[in-house]
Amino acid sequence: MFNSKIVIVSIITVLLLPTVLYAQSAEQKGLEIAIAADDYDKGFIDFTANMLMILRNKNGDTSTRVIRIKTLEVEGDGDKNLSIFDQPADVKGTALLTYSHGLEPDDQWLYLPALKKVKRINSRNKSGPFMGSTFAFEDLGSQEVEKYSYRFLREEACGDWQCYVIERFPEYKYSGYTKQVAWVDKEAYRLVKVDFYDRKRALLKTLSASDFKQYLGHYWRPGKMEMANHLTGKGTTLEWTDYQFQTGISDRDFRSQSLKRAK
């Protein structure tokens, strides 16, 4: 017998499929995105490198600190990463120690010399600003997979590659963030771009990288990132020179009981 509701209720749910099916698939290639530049670099072991952040003010003033770098690579968790600030005088000394894992929240030391002591950073107040930049004491650490839960939006050209467009919403407790949506290029899943959103769901920054360079024939890191706050006019350029890779530091390097004697 002819039942017309069931013919309704059939071709609803025909017309739908294609929108559940393509809700589904954006996730999880979202995710097959994030999984695969996490995969590609593996393997690098450690390095370390000179950096030079600028602090741009919103009239445009401009003032420098002279960084070193050294970044541990940690098999099943996150990275080790040490800042050590060698110029101006007034922060000389000053290191941040960062531990990153992936959805319990990154440990974080920072030793300030004036005070000639070790504080850790809480995780409720990794949102704020480092050390007067428009950088946040969560961009530090490394960008673990499970970090975030992700979607894949579409692909576009970004200069002269060709991009994965993707949004990933943070997992973690406590995040400044309710999303970032990121460029990854398509060839070696280079970040390119990231725009982050803030708790009120507003373009809060802009994350660009560019002059990227290619290591031991496979790990590509930028020359320069530039980091926008687009609500108080101020921003960071940060220039990174003299990458070396397996370098020898181990464990013993990142240690916050030897943070007053970083090196």
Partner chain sequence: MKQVLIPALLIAWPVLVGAQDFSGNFAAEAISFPNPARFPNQLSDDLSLSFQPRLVGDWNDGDDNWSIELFMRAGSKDENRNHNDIRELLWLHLSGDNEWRVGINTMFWGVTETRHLVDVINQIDLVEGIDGEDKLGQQMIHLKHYQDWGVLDFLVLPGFRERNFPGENGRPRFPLVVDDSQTIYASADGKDHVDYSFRFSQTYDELDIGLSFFKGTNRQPELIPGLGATGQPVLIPLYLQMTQYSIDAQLTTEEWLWKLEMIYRDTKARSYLAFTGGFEYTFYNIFDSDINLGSLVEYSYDSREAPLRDIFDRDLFIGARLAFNDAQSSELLAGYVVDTEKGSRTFRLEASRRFGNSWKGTLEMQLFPYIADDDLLIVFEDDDYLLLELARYF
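Rigid core (definition): largest C-alpha set, two forms, superposition within 1.5 Å. Numbering follows the first chain given and starts at 1. All of these numbers come straight from a predicted model, not from anything done at the bench. First, how it differs from the form predicted in complex with the partner chain.
In a rigid-core overlay of the protein, residue 127 has its C-alpha displaced by under 2 Å between the two forms.
And the form predicted in complex with the partner chain, for comparison with the form predicted alone?
All you get below is the one chain by itself.
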């Protein structure tokens, strides 16, 4: 009556199925969450904001930077970003322009006000510290879906919210990380926390974001971000203020040659 072969195959299939399904779904589910988060944030067009950066060393000494940020959404490519430095005073007027290109190298230009010179710079410095802070350039760069591969780990509470916990593995070259573990809330895909693992796979840094506010009735942005380096004891706080969306800035404000008049 029973074909023993079929039974054996069925048993093997039944035994294997959960593992195969689980493996697929963990990676697929991770990717799906990343895509959903990316979709949620699409259509913001542009935003400007002020960023106060407070650097702390392990003795508690602080130094501050004041940077104005302008970001333009680019369909089908990474965003264009302009960072204008107000403090420290010796770099006032310095402007950094970035055209992000996902997995391809970014284009970057720097305006140096002391020399009145616009300089095209190498964009390889992904893992280097941004302005001496615990944020690396890659932590502040445009976050495209294709920059990582993903794996869903679990769901758990994160403060008042329920979060997806997913692993992200950098697919772009020259990352300083082997892995990131990200906590993303289930309701509006707010990035609440990220653990960064260095090239030796040790926990290097933790980013915590808080004071989220909603703009245009849709887009969420944190008012505060804290990046702690567990190896050096250094920390950096970012305080974001004056977020404005759909301000009407255009490609014209993101030209390398107009960096000199950026303000």
